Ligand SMILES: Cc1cc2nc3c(=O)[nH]c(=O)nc-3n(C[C@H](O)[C@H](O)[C@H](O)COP(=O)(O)OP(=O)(O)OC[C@H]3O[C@@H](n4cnc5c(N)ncnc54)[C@H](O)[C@@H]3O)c2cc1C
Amino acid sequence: MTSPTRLESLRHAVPSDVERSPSGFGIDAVEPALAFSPDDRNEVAALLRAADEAGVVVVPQGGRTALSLGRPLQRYDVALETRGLQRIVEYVPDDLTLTVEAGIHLEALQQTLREHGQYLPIDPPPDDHVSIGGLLATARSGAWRGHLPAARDLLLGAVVASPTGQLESSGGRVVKNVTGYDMHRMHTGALGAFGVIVEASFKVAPLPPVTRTLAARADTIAEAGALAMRLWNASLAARAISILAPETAERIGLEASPTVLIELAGLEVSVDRSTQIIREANPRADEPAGTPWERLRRLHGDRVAAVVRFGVPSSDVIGAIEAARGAGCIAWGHIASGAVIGHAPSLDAASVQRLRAHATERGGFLQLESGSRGLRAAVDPFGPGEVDLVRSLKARFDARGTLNRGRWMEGV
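Structure for the listed sequence, which is one chain, in the form predicted alone:
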């Protein structure tokens, strides 16, 4: 247990008005002793420096949409909320570049961009309520991955607060000025293990003039897989091509049939041409009512259920869907990225290990993206990895284990 004296030193590091009640910051039924919500990056840096010197563990959090991702925390002393960092630092629409603070939510960022006919082309689960810092730290992606760049590919640069209290910059704010080592990429997907992202710069894109969703029903999962591959190779104006098992289709408001769900985006002539190709390949294809893509994102980002994500070759997407169904999951797959999502009320460790074996035997991987504390303690959510490399990076950037101790890899 951390001594009250050590915790008290953190109160003197930042203004008193940034302290919050810790009662709203529980993770895995554990509440921290202190919570802070700074609205300035220098306050974040000062708080981390004080925590590092006091030997306490800080857990950064923004939209709190991915708290069940990763191993259970080994310690949790202080909550560091980033939602106070909400400024748009610089936006140059003509250059298609944007710099924002890490606490801003994606939905607010997209609203600003829409006013200029632009957007950040990413669709992370569970919805646009994710914070930009959390989006980068978790690196979770949705149906657009493979058709559009991932968040790390759109990232031009970042400013990160280190546990030593330094504000470290890498990359730049415009494409032509991106220089130096890509240290910002190291923090993408690292679950805040090496530093707290406080600012990020992105390439943005023009909003597509027309979007359209079609649902093409098939008689079997294998038939749906063959259709998806055919459409993927047809040079459609597609932003997503996903295969849904019947249970998944029904869960998001569609007919309970094996379904290929396609999102088209682009010029009207391109979308119309793509629609014609799809209907020629599957005369049963129609435009579904409701918001199937939003429902699919929410299923992927469910924080109560057990959610696994395979990464497999596109040719094995159907096999992974069937494996997930065999473990009691509803399942779907994104053909371009080879990502297959399995969602179940609960899973046991043996089931996760069997699904992981299925993926690794095919040259892929499996991650447990959400699950109970007990499940995440019993089975490594990330599986085999470069543990020695991660430990060396942790020793270099967070030697005292001040940030998210144990969340990324065991012992890290």
Given for the second form:
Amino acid sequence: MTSPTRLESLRHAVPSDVERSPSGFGIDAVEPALAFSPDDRNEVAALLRAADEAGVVVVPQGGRTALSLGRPLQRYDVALETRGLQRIVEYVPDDLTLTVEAGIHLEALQQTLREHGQYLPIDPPPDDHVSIGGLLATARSGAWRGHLPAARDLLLGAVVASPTGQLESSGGRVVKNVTGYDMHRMHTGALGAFGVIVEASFKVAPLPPVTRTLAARADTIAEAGALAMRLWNASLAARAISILAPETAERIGLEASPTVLIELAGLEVSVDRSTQIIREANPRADEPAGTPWERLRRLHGDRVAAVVRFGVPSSDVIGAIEAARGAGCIAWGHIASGAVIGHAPSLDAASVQRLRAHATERGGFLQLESGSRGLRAAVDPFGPGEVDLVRSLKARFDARGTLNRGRWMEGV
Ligand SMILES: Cc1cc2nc3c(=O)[nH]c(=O)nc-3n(C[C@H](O)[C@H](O)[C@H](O)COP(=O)(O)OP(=O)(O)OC[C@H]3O[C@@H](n4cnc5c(N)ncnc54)[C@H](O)[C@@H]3O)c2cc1C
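Now show me the form predicted together with the named molecule, since the one above was the form predicted alone.
First the chain shown before, then all remaining chains and molecules of the complex.
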């Protein structure tokens, strides 16, 4: 229990109208004592400094779509909502560069870019309300990974509020960056363990003129794997090549067969040529009805189910799909990134450990992307990783454990 006096100092750090009711900011059924929604980055920095001095724990949050990612929090005193940081700071369409505040939602940003025939080439998330700060802090990816750059590769620079109340910039707003360490990259995938991202600059891309989805059916999952590998090596204008087990295909509205789902994107001539190559390789390939990608993303983003993600060499994708099915999951895999997703209503710790062993024996890893609080406490969601390095970074950038304490790794 945090003493009211210590918390009171946070109230003095910012104008009273940025305080919110803490109800509605619960995480894993724990409500914070205080909640704030600052309007600008200086208020974020002031709140962090006050929290750091008071020794209380702050959880930054944007769209709140991934707050149960990682280990259960060790403590949760203050919710810091980034919704007030919504501005597009600078957009230069001719340079394909964009700088935004971190609370802006990806969909709002994409809408602005679309008006100029451009987009941030990041796999659409399962939820519309994903903030740019949350996107960078979670660094999750879907079917486009391996075909298009990851978010961290599109990030040109960032401004981060540190627990000591400093606003630290790294990188720049243009493609030709200033020199110095790419500190902004350290914050991608760090789940907000080292600072609060308040501004981010990206390289954007022209929208592809044509997109097309094809579903190619095979008789067995192994055949689907061989077909996916062949198509991946054929240099298609592809943005995604995914292998679906039959029950997964059925779950997203397709025929219940082992399936390779391909998304093409590019100039019409390239997409047509790629379509021809796919049909030569698999005469049964057709354009499916419905919204299979959207349904696949929603399955991956299911926050009620247990969801695991393997990272394995592309040649082991089929083996990982079979291992996940053996544990009772419906499963699918993305050939270019070697990511295999297993989804089940629930999993026990022993099953997750067995699947992790399967991945590590093949030089890969396994992350628990969603699961009950009990499961996330029993199994480290991220696995062993570089825990010593991460601990030393935490000691350097958030020595008092003010941010997201315990979420990423033990003691981080
Ligand atoms: C298959 C799949 C693919 C996905 N692909 C994408 C994708 O391409 N693009 C995408 O945007 N999302 C993607 N997502 C969603 C993604 O995993 C997260 O759900 C989402 O990005 C979190 O955003 P949020 O604003 O809801 O963050 P929140 O749920 O509010 O926060 C998530 C974490 O980030 C921290 N955090 C939030 N804001 C900040 C900040 N400003 N600074 C520091 N830390 C912060 C929080 O403390 C917390 O630890 C994908 C999800 C799945 C399942």
